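The chain below stands alone, shown as structure tokens; this is the form predicted on its own.
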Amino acid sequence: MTELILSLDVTGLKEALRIAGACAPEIDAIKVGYPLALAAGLGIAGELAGFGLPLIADFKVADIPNTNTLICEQVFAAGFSAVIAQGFPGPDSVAACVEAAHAHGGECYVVAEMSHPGALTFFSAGVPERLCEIVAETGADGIIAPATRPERVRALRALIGKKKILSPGIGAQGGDPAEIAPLVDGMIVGRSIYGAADPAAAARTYAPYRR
């Protein structure tokens, strides 16, 4: 199944709850990043829990292993279901996130490539491939790969096999859901849903791509 994940990058608690409540029947999970977490605190997980959807902490955790463990322990204690980490600090740092996630019955995803043009400055020349190796080595649950570059998603899928791929960049950044949905396990959509006059209606437009 290809899930629809709402990237809830707003900075107001009331607005976040309004959008999440409206969209809940049309989506499969909610991703919370720094804009909302910094505005509302980790308690936002408890506020969103009532909608009955998995919550992904998009904190792109990237520190030494001990600090990563401490961060992830807070994430899962707050009620999140998954965490997103960076792989470039190395396999020991990723392993710390994976171990914390699995200890709480959660998941850990590693950024293999990002969706904006400037990402190619460093996420290139074999780096994403090495990050996929780290995912395999550490037992991470999957990767983040860009809907804006479907050819790269195909290439990375060949490396990670049945592990999950969550893919941002659909909508506002130009990613085509019809092209990317068959390649991934989760479509991450933000601005084209939460910025719409009717977020629920906007979310429903992705229904044909959820399978």
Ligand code: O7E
Second form
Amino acid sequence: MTELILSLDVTGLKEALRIAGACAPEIDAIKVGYPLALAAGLGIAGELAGFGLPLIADFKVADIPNTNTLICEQVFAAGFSAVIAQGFPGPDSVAACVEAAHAHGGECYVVAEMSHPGALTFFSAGVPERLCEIVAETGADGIIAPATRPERVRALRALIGKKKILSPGIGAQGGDPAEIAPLVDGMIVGRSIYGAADPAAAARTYAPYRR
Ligand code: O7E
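If the structure you just shared is the form predicted on its own, then what does the corresponding form predicted in complex with the named molecule look like?
Up next: the whole complex, starting with the chain shown before.
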């Protein structure tokens, strides 16, 4: 099953609820990042809960283990079902996020490689591969890998096996859903849905790629 995850990067509470409500029947989860959480507060999770979809907290948590634990406790207490962490602070920092997530029955995903052009400055030369090892070592639930580079998604899939891959970069960043959907467990789509005149209709265009 390839899920469609709406990246709800809007900064108005009313707009967020309107788009989420319209798209809810067409999507499998909602990702909330800093734009919306900083604008609307962490209580946005409670506001979105009524749509009955898993809520992913994209805070790319990247601190020492103790601080990561404190951040994740807030995330799961607010009602999120998954958190996204950076792996570069090291295995102990990732383990703190994984432990907090699993203690709450939630999931933790680790950014293995990013989708924008400049990501290759540091997400290269074996770094994503090492991050996948950290995912295995810590028991994290999966990785974030770039829809803009399907060949890299294939390479990282070979390393992480059955763990989940969630993939941003489809649509606005140029990633092709037809190519990426068969390779991943979740397509993360933002602007090409929430920026459309009719977000629900835009979300429906991804239906052929939801398996
Ligand atoms: O380009 P869009 O509008 O479809 O939005 C993509 C979303 O995915 C946006 O929230 C962005 O911050 C996020 N993202 C990437 O685009 N590239 C990455 O490499 C990583 C992420 C991300 O969300 O990381 C955690 C999932």
